[in-house]
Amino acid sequence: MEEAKEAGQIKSIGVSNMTPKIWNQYVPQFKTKPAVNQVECNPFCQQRELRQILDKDDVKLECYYPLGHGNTDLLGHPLVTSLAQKYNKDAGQILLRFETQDGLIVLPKSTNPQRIQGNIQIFDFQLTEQEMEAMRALDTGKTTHDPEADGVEDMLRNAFVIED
(Lines of atoms letter the chains of each structure in order from A and count residues from 1; the text may use other names and numbers.)
(Lines give C-alpha, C1' and ligand atoms only; values in the text may rest on other atoms or scores of the structure.)
Protein backbone atom coordinates (compact mmCIF):
# COMPACT_ATOMS: atom_id res chain seq x y z
CA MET A 1 0.00 0.00 0.00
CA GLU A 2 2.84 2.38 0.80
CA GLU A 3 4.45 1.64 -2.58
CA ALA A 4 1.14 2.32 -4.33
CA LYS A 5 0.81 5.63 -2.48
CA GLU A 6 4.37 6.65 -3.35
CA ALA A 7 3.67 5.78 -6.99
CA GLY A 8 0.58 8.01 -6.95
CA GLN A 9 -1.78 5.09 -7.52
CA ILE A 10 -3.72 5.81 -4.34
CA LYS A 11 -4.19 8.98 -2.30
CA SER A 12 -4.36 7.54 1.18
CA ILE A 13 -4.18 4.35 3.20
CA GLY A 14 -6.82 3.11 5.59
CA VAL A 15 -6.87 0.27 8.08
CA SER A 16 -9.59 -1.46 10.02
CA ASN A 17 -10.12 -3.13 13.37
CA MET A 18 -6.94 -1.71 14.86
CA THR A 19 -7.41 -1.58 18.61
CA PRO A 20 -5.02 0.51 20.73
CA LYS A 21 -2.89 -2.59 21.30
CA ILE A 22 -2.76 -3.54 17.61
CA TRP A 23 -2.19 0.10 16.57
CA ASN A 24 0.72 0.52 18.96
CA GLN A 25 2.21 -2.81 17.91
CA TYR A 26 2.19 -2.20 14.15
CA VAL A 27 1.67 1.42 13.11
CA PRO A 28 4.94 2.78 14.53
CA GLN A 29 6.69 0.54 11.97
CA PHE A 30 4.78 2.07 9.03
CA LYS A 31 6.43 4.73 6.86
CA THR A 32 2.99 6.21 6.22
CA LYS A 33 0.39 6.78 8.89
CA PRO A 34 -3.06 5.55 7.87
CA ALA A 35 -5.58 8.28 7.13
CA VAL A 36 -8.44 6.35 8.71
CA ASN A 37 -9.07 3.41 11.02
CA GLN A 38 -12.48 1.78 10.59
CA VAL A 39 -13.68 0.13 13.80
CA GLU A 40 -16.92 -0.70 15.52
CA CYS A 41 -18.11 2.52 17.07
CA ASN A 42 -21.50 3.70 18.32
CA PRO A 43 -22.80 5.32 21.52
CA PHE A 44 -22.44 2.04 23.43
CA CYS A 45 -18.87 1.59 22.16
CA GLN A 46 -17.24 4.99 21.62
CA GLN A 47 -13.59 3.94 21.30
CA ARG A 48 -12.33 6.78 23.54
CA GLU A 49 -8.85 5.31 24.18
CA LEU A 50 -8.33 4.58 20.50
CA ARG A 51 -9.54 8.02 19.49
CA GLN A 52 -6.95 9.65 21.76
CA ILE A 53 -4.22 7.63 20.05
CA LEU A 54 -5.51 8.43 16.55
CA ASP A 55 -5.91 12.14 17.35
CA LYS A 56 -2.16 12.44 18.00
CA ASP A 57 -1.51 11.67 14.32
CA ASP A 58 -4.69 13.30 12.93
CA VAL A 59 -6.03 9.89 11.90
CA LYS A 60 -9.80 9.77 11.46
CA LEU A 61 -12.03 7.12 12.97
CA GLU A 62 -14.72 5.66 10.73
CA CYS A 63 -17.59 3.90 12.48
CA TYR A 64 -18.84 0.56 11.42
CA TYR A 65 -22.07 -0.45 13.10
CA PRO A 66 -22.76 3.25 13.82
CA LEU A 67 -26.34 2.26 14.55
CA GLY A 68 -25.28 -0.56 16.86
CA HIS A 69 -26.05 -3.22 14.25
CA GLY A 70 -29.73 -2.93 15.10
CA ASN A 71 -29.18 -3.23 18.86
CA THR A 72 -32.65 -2.64 20.29
CA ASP A 73 -31.16 -1.65 23.66
CA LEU A 74 -29.38 1.22 21.91
CA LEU A 75 -32.11 2.18 19.44
CA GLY A 76 -34.74 2.00 22.19
CA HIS A 77 -32.67 3.61 24.94
CA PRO A 78 -34.81 6.20 26.77
CA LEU A 79 -32.27 8.98 26.12
CA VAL A 80 -32.18 8.21 22.41
CA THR A 81 -35.96 7.96 22.10
CA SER A 82 -36.53 11.17 24.09
CA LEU A 83 -34.10 13.06 21.84
CA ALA A 84 -35.78 11.57 18.78
CA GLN A 85 -39.12 12.85 20.02
CA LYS A 86 -37.67 16.27 20.88
CA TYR A 87 -36.12 16.76 17.44
CA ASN A 88 -38.85 14.94 15.48
CA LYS A 89 -36.29 12.40 14.23
CA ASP A 90 -35.92 8.65 14.48
CA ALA A 91 -33.47 6.89 16.80
CA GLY A 92 -31.01 6.19 13.98
CA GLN A 93 -30.87 9.86 13.08
CA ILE A 94 -30.08 10.76 16.69
CA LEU A 95 -27.23 8.23 16.78
CA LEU A 96 -25.79 9.42 13.48
CA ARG A 97 -26.10 13.07 14.50
CA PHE A 98 -24.30 12.35 17.79
CA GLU A 99 -21.46 10.52 16.04
CA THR A 100 -21.08 13.12 13.30
CA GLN A 101 -21.23 15.97 15.78
CA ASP A 102 -18.59 14.16 17.87
CA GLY A 103 -16.20 14.23 14.90
CA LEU A 104 -16.60 10.68 13.62
CA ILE A 105 -17.03 9.44 10.06
CA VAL A 106 -20.23 7.43 9.69
CA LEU A 107 -21.31 5.29 6.76
CA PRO A 108 -24.50 3.54 7.83
CA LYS A 109 -25.49 0.54 5.78
CA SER A 110 -28.99 0.23 4.46
CA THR A 111 -30.77 -1.02 1.38
CA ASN A 112 -34.04 0.63 2.38
CA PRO A 113 -34.51 3.87 0.37
CA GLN A 114 -36.45 5.55 3.21
CA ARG A 115 -33.70 4.77 5.73
CA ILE A 116 -31.02 5.93 3.31
CA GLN A 117 -32.86 9.22 2.88
CA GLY A 118 -33.35 9.52 6.66
CA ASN A 119 -29.66 8.85 7.28
CA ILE A 120 -28.85 11.94 5.23
CA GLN A 121 -31.32 14.15 7.11
CA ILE A 122 -29.17 14.70 10.20
CA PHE A 123 -27.78 18.14 9.42
CA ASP A 124 -30.87 20.23 10.13
CA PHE A 125 -30.51 20.02 13.90
CA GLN A 126 -27.75 19.97 16.51
CA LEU A 127 -27.60 18.29 19.89
CA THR A 128 -26.82 20.58 22.82
CA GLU A 129 -23.60 20.10 24.75
CA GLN A 130 -25.63 18.65 27.65
CA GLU A 131 -27.24 16.16 25.28
CA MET A 132 -23.83 15.28 23.81
CA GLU A 133 -22.48 14.62 27.31
CA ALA A 134 -25.51 12.47 28.13
CA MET A 135 -24.92 10.45 24.95
CA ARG A 136 -21.22 10.11 25.79
CA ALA A 137 -22.26 8.65 29.15
CA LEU A 138 -23.86 5.68 27.33
CA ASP A 139 -20.41 4.24 26.51
CA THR A 140 -19.92 0.71 27.84
CA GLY A 141 -16.59 0.18 26.08
CA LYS A 142 -17.76 -3.21 24.81
CA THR A 143 -17.66 -4.26 21.17
CA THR A 144 -19.41 -7.14 19.43
CA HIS A 145 -16.19 -8.04 17.60
CA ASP A 146 -12.81 -8.43 19.32
CA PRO A 147 -9.94 -8.09 16.82
CA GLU A 148 -7.60 -9.31 19.55
CA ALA A 149 -9.50 -12.56 20.17
CA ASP A 150 -7.58 -15.82 19.96
CA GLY A 151 -7.20 -16.98 16.38
CA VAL A 152 -8.09 -13.71 14.62
CA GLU A 153 -4.51 -12.75 13.81
CA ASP A 154 -3.67 -16.24 12.52
CA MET A 155 -6.85 -16.30 10.41
CA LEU A 156 -5.95 -12.96 8.81
CA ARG A 157 -2.31 -13.88 8.26
CA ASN A 158 -3.42 -17.06 6.49
CA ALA A 159 -5.97 -15.21 4.36
CA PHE A 160 -3.52 -12.69 2.89
CA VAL A 161 -0.04 -12.68 1.44
CA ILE A 162 2.09 -10.60 3.76
CA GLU A 163 5.61 -9.76 2.66
CA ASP A 164 8.11 -8.97 5.35
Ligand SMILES: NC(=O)c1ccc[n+]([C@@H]2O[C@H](COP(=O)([O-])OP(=O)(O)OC[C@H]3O[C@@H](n4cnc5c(N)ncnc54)[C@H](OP(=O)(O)O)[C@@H]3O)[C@@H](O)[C@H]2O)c1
Contents of the next structure:
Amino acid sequence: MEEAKEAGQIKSIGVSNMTPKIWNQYVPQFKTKPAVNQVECNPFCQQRELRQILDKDDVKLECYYPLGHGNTDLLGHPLVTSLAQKYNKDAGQILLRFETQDGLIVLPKSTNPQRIQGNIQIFDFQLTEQEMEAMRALDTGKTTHDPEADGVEDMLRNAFVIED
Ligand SMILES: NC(=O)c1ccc[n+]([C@@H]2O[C@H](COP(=O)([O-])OP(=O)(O)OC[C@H]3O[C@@H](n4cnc5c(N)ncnc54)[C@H](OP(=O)(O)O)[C@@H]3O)[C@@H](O)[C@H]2O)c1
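Let's compare: the form predicted on its own is above, so bring in the form predicted in complex with the ligand.
Next comes the full complex, this chain leading.
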Protein backbone atom coordinates (compact mmCIF):
# COMPACT_ATOMS: atom_id res chain seq x y z
CA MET A 1 0.00 0.00 0.00
CA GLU A 2 2.90 2.34 0.73
CA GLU A 3 4.34 1.62 -2.72
CA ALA A 4 0.95 2.32 -4.32
CA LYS A 5 0.76 5.64 -2.45
CA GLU A 6 4.29 6.62 -3.51
CA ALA A 7 3.35 5.78 -7.12
CA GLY A 8 0.32 8.08 -6.85
CA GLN A 9 -2.09 5.18 -7.35
CA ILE A 10 -3.89 5.84 -4.07
CA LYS A 11 -4.32 9.00 -2.00
CA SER A 12 -4.47 7.60 1.51
CA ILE A 13 -4.07 4.35 3.38
CA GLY A 14 -6.81 3.09 5.67
CA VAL A 15 -6.61 0.18 8.09
CA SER A 16 -9.24 -1.69 10.01
CA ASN A 17 -9.74 -3.50 13.31
CA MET A 18 -6.51 -2.16 14.80
CA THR A 19 -6.92 -2.23 18.57
CA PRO A 20 -4.53 -0.21 20.76
CA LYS A 21 -2.33 -3.31 21.12
CA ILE A 22 -2.28 -4.05 17.38
CA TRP A 23 -1.75 -0.36 16.56
CA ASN A 24 1.24 -0.09 18.88
CA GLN A 25 2.67 -3.38 17.60
CA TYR A 26 2.53 -2.57 13.87
CA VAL A 27 2.17 1.14 13.13
CA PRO A 28 5.66 2.13 14.38
CA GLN A 29 7.01 -0.15 11.60
CA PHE A 30 5.03 1.67 8.88
CA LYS A 31 6.67 4.38 6.78
CA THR A 32 3.28 6.05 6.35
CA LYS A 33 0.82 6.59 9.13
CA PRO A 34 -2.66 5.38 8.11
CA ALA A 35 -5.19 8.17 7.54
CA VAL A 36 -8.01 6.21 9.12
CA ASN A 37 -8.65 3.17 11.31
CA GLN A 38 -12.09 1.57 10.83
CA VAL A 39 -13.22 -0.21 14.00
CA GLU A 40 -16.43 -1.20 15.75
CA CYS A 41 -17.69 1.92 17.48
CA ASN A 42 -21.06 3.13 18.74
CA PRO A 43 -22.41 4.44 22.08
CA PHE A 44 -22.09 0.98 23.68
CA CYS A 45 -18.39 0.72 22.67
CA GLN A 46 -16.82 4.15 22.32
CA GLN A 47 -13.17 3.14 21.90
CA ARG A 48 -11.88 5.78 24.32
CA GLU A 49 -8.38 4.28 24.73
CA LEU A 50 -7.90 3.84 20.98
CA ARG A 51 -9.19 7.36 20.31
CA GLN A 52 -6.51 8.86 22.57
CA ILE A 53 -3.81 7.01 20.63
CA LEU A 54 -5.25 7.98 17.24
CA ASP A 55 -5.75 11.62 18.28
CA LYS A 56 -2.05 11.88 19.14
CA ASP A 57 -1.18 10.64 15.64
CA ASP A 58 -3.92 12.77 14.00
CA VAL A 59 -5.56 9.63 12.61
CA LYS A 60 -9.34 9.50 12.09
CA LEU A 61 -11.49 6.78 13.61
CA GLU A 62 -14.23 5.47 11.33
CA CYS A 63 -17.06 3.59 13.06
CA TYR A 64 -18.31 0.35 11.65
CA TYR A 65 -21.50 -0.86 13.35
CA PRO A 66 -22.34 2.79 14.13
CA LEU A 67 -25.95 1.64 14.62
CA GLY A 68 -24.85 -1.32 16.70
CA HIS A 69 -25.45 -3.65 13.73
CA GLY A 70 -29.17 -3.09 14.39
CA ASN A 71 -28.90 -3.91 18.13
CA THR A 72 -32.37 -3.17 19.51
CA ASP A 73 -30.99 -2.60 23.05
CA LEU A 74 -29.10 0.35 21.58
CA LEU A 75 -31.66 1.60 19.05
CA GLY A 76 -34.43 1.16 21.63
CA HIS A 77 -32.51 2.59 24.59
CA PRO A 78 -34.77 5.03 26.50
CA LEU A 79 -32.21 7.85 26.24
CA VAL A 80 -31.94 7.36 22.48
CA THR A 81 -35.70 7.16 21.92
CA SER A 82 -36.35 10.22 24.11
CA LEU A 83 -33.82 12.26 22.11
CA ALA A 84 -35.39 10.97 18.89
CA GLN A 85 -38.75 12.24 20.09
CA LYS A 86 -37.33 15.60 21.18
CA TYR A 87 -35.58 16.26 17.85
CA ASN A 88 -38.20 14.58 15.65
CA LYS A 89 -35.60 12.13 14.31
CA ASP A 90 -35.37 8.33 14.34
CA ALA A 91 -33.14 6.44 16.78
CA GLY A 92 -30.53 5.74 14.11
CA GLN A 93 -30.20 9.43 13.29
CA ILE A 94 -29.60 10.20 17.00
CA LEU A 95 -26.78 7.62 17.14
CA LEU A 96 -25.17 8.96 13.95
CA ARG A 97 -25.51 12.58 15.15
CA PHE A 98 -23.91 11.71 18.51
CA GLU A 99 -20.99 9.93 16.85
CA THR A 100 -20.41 12.65 14.26
CA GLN A 101 -20.71 15.42 16.86
CA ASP A 102 -18.16 13.52 18.97
CA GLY A 103 -15.62 13.75 16.13
CA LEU A 104 -16.04 10.33 14.52
CA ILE A 105 -16.60 9.25 10.90
CA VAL A 106 -19.57 6.91 10.51
CA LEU A 107 -20.21 4.05 8.09
CA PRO A 108 -23.87 3.10 8.52
CA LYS A 109 -25.63 0.59 6.32
CA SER A 110 -29.30 0.25 5.42
CA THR A 111 -31.25 -1.71 2.84
CA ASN A 112 -34.16 0.72 3.22
CA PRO A 113 -34.12 3.63 0.72
CA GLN A 114 -35.89 5.98 3.17
CA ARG A 115 -33.37 5.26 5.92
CA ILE A 116 -30.44 5.59 3.51
CA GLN A 117 -31.65 9.12 2.78
CA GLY A 118 -32.56 9.80 6.42
CA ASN A 119 -29.20 8.68 7.77
CA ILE A 120 -27.53 11.74 6.23
CA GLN A 121 -30.15 14.15 7.59
CA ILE A 122 -28.20 14.68 10.81
CA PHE A 123 -26.72 18.11 10.23
CA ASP A 124 -29.84 20.19 10.93
CA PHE A 125 -29.80 19.69 14.70
CA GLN A 126 -27.31 19.54 17.54
CA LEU A 127 -27.28 17.62 20.83
CA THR A 128 -26.61 19.73 23.91
CA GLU A 129 -23.41 19.13 25.89
CA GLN A 130 -25.53 17.56 28.65
CA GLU A 131 -27.09 15.16 26.12
CA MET A 132 -23.64 14.35 24.70
CA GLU A 133 -22.42 13.51 28.22
CA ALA A 134 -25.47 11.30 28.84
CA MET A 135 -24.77 9.44 25.57
CA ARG A 136 -21.07 9.10 26.47
CA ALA A 137 -22.15 7.43 29.73
CA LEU A 138 -23.66 4.51 27.74
CA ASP A 139 -20.14 3.20 27.00
CA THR A 140 -19.54 -0.36 28.22
CA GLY A 141 -15.95 -0.43 26.94
CA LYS A 142 -16.70 -3.75 25.20
CA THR A 143 -16.93 -4.58 21.50
CA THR A 144 -18.88 -7.51 20.06
CA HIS A 145 -16.00 -8.41 17.72
CA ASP A 146 -12.55 -8.93 19.25
CA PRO A 147 -9.77 -8.56 16.65
CA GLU A 148 -7.32 -9.99 19.19
CA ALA A 149 -9.31 -13.20 19.71
CA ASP A 150 -7.57 -16.56 19.24
CA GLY A 151 -7.48 -17.58 15.60
CA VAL A 152 -8.15 -14.16 14.02
CA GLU A 153 -4.50 -13.42 13.22
CA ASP A 154 -3.96 -16.92 11.76
CA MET A 155 -7.15 -16.62 9.70
CA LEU A 156 -5.92 -13.32 8.19
CA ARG A 157 -2.37 -14.55 7.61
CA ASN A 158 -3.73 -17.60 5.80
CA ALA A 159 -6.08 -15.50 3.66
CA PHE A 160 -3.34 -13.33 2.12
CA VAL A 161 0.04 -13.80 0.50
CA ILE A 162 2.37 -11.74 2.67
CA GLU A 163 5.79 -10.91 1.21
CA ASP A 164 8.61 -9.74 3.47
N1 LIG B 1 -14.04 -3.35 8.81
C2 LIG B 1 -14.73 -4.37 9.31
O3 LIG B 1 -14.17 -5.35 9.80
C4 LIG B 1 -16.22 -4.32 9.30
C5 LIG B 1 -16.94 -5.22 10.09
C6 LIG B 1 -18.32 -5.15 10.09
C7 LIG B 1 -19.00 -4.24 9.30
N8 LIG B 1 -18.27 -3.40 8.51
C9 LIG B 1 -19.01 -2.43 7.64
O10 LIG B 1 -19.73 -1.52 8.46
C11 LIG B 1 -20.89 -1.08 7.78
C12 LIG B 1 -22.07 -1.13 8.71
O13 LIG B 1 -22.24 -2.44 9.21
P14 LIG B 1 -23.67 -3.06 9.58
O15 LIG B 1 -24.61 -2.82 8.48
O16 LIG B 1 -23.44 -4.44 9.97
O17 LIG B 1 -24.08 -2.24 10.92
P18 LIG B 1 -24.88 -0.87 11.19
O19 LIG B 1 -24.76 0.10 10.08
O20 LIG B 1 -24.50 -0.48 12.56
O21 LIG B 1 -26.39 -1.40 11.29
C22 LIG B 1 -27.17 -1.72 10.20
C23 LIG B 1 -28.54 -2.09 10.75
O24 LIG B 1 -29.19 -0.90 11.22
C25 LIG B 1 -30.46 -0.76 10.60
N26 LIG B 1 -30.68 0.68 10.35
C27 LIG B 1 -30.14 1.47 9.39
N28 LIG B 1 -30.52 2.73 9.52
C29 LIG B 1 -31.35 2.77 10.60
C30 LIG B 1 -32.06 3.80 11.25
N31 LIG B 1 -32.01 5.06 10.82
N32 LIG B 1 -32.81 3.47 12.35
C33 LIG B 1 -32.86 2.21 12.79
N34 LIG B 1 -32.19 1.18 12.23
C35 LIG B 1 -31.44 1.47 11.14
C36 LIG B 1 -30.37 -1.57 9.32
O37 LIG B 1 -31.64 -2.07 8.99
P38 LIG B 1 -32.32 -1.72 7.56
O39 LIG B 1 -31.42 -2.30 6.50
O40 LIG B 1 -33.65 -2.39 7.67
O41 LIG B 1 -32.42 -0.21 7.49
C42 LIG B 1 -29.45 -2.72 9.74
O43 LIG B 1 -30.17 -3.72 10.43
C44 LIG B 1 -21.04 -1.98 6.54
O45 LIG B 1 -20.67 -1.23 5.39
C46 LIG B 1 -20.06 -3.11 6.80
O47 LIG B 1 -19.50 -3.63 5.62
C48 LIG B 1 -16.92 -3.39 8.52
